[in-house]
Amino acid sequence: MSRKSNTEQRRAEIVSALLAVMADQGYEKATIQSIAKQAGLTPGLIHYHFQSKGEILIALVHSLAQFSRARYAYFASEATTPRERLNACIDARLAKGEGANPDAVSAWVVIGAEAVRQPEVRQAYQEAISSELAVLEEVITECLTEDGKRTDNASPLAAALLAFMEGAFQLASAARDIMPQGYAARMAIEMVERYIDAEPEKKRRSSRK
């Protein structure tokens, strides 16, 4: 396995700066210099890797997808069944415990917010979106396809999904205290298990003598 270069691995400790920094004081007061405090460097290096705050930013972005599909390859590996695959795309997001980052939770809810504001962002947030969502969307298809149900639903069961997942990446960065401890991923699991079950079967085309 080749080693990262020397300007790879500066980029990935100031793109972890960033994230540390935006997760204790948000975007707007993530400023160059308090990242450059954070990864140990001078503001001066943090420019000659990246032209402003945005491109770290659009990193990041890249960064935390990567970090999403790491985790579900490492949650799925073990996967023998749809079902057991499905859980590990919800494990992947929402579940606490070995590779959970809260420090990402909370970004990745103050990148959805910028992605609102700047098109770059924007651009780039909606890339790890549309791929996490073929992965749910397929994953969901295998999992009606197995227990013989229609399929028709499971484009906008996946969009549900992942919204219901968004939604509890922000009431955990915004209402932590409030929401039950441990509640996202096994309500999660168990809502789309329930539509999986309630689905109509499948029609079987009646055999002609």
The other form holds:
4 protein chains.
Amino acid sequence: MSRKSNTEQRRAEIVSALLAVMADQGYEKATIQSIAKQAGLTPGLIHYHFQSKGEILIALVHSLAQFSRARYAYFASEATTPRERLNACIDARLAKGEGANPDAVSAWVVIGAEAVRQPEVRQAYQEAISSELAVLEEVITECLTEDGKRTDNASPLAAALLAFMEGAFQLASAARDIMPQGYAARMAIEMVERYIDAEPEKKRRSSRK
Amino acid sequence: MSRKSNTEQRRAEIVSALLAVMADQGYEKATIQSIAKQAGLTPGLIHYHFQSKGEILIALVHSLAQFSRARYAYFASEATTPRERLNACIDARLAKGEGANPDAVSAWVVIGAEAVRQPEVRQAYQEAISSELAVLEEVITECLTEDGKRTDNASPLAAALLAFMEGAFQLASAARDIMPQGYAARMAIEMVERYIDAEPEKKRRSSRK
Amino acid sequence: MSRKSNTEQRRAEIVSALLAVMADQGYEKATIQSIAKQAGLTPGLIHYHFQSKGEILIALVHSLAQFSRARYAYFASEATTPRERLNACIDARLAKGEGANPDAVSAWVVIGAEAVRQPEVRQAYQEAISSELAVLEEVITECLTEDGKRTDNASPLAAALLAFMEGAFQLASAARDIMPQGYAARMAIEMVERYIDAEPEKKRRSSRK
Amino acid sequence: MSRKSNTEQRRAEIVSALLAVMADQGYEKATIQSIAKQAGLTPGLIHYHFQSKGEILIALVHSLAQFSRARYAYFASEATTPRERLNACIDARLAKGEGANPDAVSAWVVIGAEAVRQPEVRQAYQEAISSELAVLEEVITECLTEDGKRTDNASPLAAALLAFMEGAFQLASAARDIMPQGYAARMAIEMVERYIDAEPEKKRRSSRK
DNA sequence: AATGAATGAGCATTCATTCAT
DNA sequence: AATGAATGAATGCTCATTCAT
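Could you present the same protein in the form predicted together with the DNA, rather than the form predicted on its own shown above?
Now the full complex is given, and it begins with the chain already shown.
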């Protein structure tokens, strides 16, 4: 019956505050002060729950990766065919105005840039990317297999689809106004489908005549 | 009498130094000190040639955009068919290890993140993106026309190709190790070609008679 | 739990330190470093309690204006006649070596010069001047009324007396050595008195009958 | 027939430029750059003609003192009586909107504040003040003598008049809007005249009867 | 005489982090 | 758990002055 620690909730609040602040200020300009203000906390308390600012950022990367997986799971929950799961993959990330949560998208773009220079961020970022790649490759492989196609290109195709989505996030955050409306989800689906359609048939094991 | 101005050269040196420093430190960590050191100049001199750090960044955005156009022009100089020009477009950006100049690619990723929050950077970034989009759309339209296809989707296809390339830059900078080798240029070409191949024929104005 | 705020005291200390430093260094040379040193604080702490150096200056203007009012109130506390109050007005500002606190006088002169170019300082300065003018005009009007004189010139006379005092501050700060000893308070009193004495009688409402 | 040195003219131009810039920027903000720009010269040339920025300021003090004397001489040129000369003294400084040249007045106020802390400026300032005092004392003595008054108070009266004028400059520069219109010249004259009128008669050397 | 690039010291300000309460 | 004052290093930027041309 001891008083419950509220550490987990506080940490979540702080991570969420970083997301919000970072989305329109970037990482360096997201000061502990501004994060604290956003979270309705005091600067000292931030460092009570996190050792450093960098640690909050790492937590945010994991949080966003987790969120992305959850969102896919939700979208895929009613999918029964490989194609439906592929659609779920893409819609989970790109549907509804190129990403349902603009703040999360912008923050992800900022994280991508931080990953360029901060090894620890890069590692967390790469874990997230790996996870996404694995999901995409699996779904794409299923689609290819279902159509009786070769699966040699599943991996590069997954990579290409992921690159497309990352780029769409970037452009949605920094150049939304000049991009065609709603191109992202539609083109992602169509490009992958047409790519798969044009793939050669899988070689039969028994080529007897 | 009057001394010859070396401002243009100095500015180019400084912009180049920012590119180098920013590629592995990000924008905020690219201090005037570090830029000066990289360029072999003194901090005071940086501000003699540029009013602010932000102004150097804007100059870098323009410089990279200019460089991209020049690189495409070079690649396209021997292209005679629409398909060759499309290849030139993609190779100019993605060939040879996902972009010939890793520093420029990383810097571009960082610029993309800065464009999220700095209006002036965003404007310069959008100008560059617009220019790229225009080139891609033109080349894609040529390809479609040559094949007798409808051109309705030229714009979203250009947008999709650009998103792909931006995302490939991002992943090349922050997750090179976990991406399939050489997927980018090859997949870009193939996806666009297969998309075009699957496009419906252009409606004939007068089909019978 | 929560710590007690010492902000008000710290702010007062900082303002007081600015007064001291500014009195012999001017405003621009009163660096945050020197203010901090004078106050026995660190530069960072200065900016914890004040947003900017300019904000300290504004606080100082208000502080000096407040001090002037308090000093007059103290001098006037024993005054019962209009003349005594007039004397209190003048002595509060000019008695004892042209102002009891040389630092405050010098700082006020420096503030006057800053008010020429800094709009925010000018506003605070003008508020202080307005307040002084109002007090002087009221006291002078009382003196005139008591003597049965016209009060038309109360306002310009108050302005003249204030100009005299401001000028006396200036000269006491920058040319004390070459000014006659103790001229200021004595001459201020005498000039105002002789001016009032020479004013025409108030017009009687109904003079005859 | 050697080429004439244009040093004197250049120096005058530079001093004049400092006056203009200082009038609305103060002394510290009047950078060599801004002075050069105002004068249509280059920064390097400023230091060819003056050893330091401080030297320009000293030259300006002398220039303004000289100007004041010249202006008085001009106003007094047609004065034949002591009273007319007194009027000339006052009008030369305060007539026409409290000083004919607002820039010069503001610059003088700024100089007064600099004199508080810079010994060299203080010396030049005190020379100018001494000179003014001497002129005023002489004219006032003449007026007193003409009226057969004692001249004991000529010195403090001159000091008081000077203080008034300095204060009027200060208030004209920083608080013009809240001061009564045209009070300065009129009140200066009236106060001095009434003061003189109320002075006691000079003691007769031969008091015989 | 004149130019304008170059220097270097100094400034206000920011901010992650620490710590007494 | 929580507060908010305090620190100190770092940053962008300014500017008088110097100097090669």
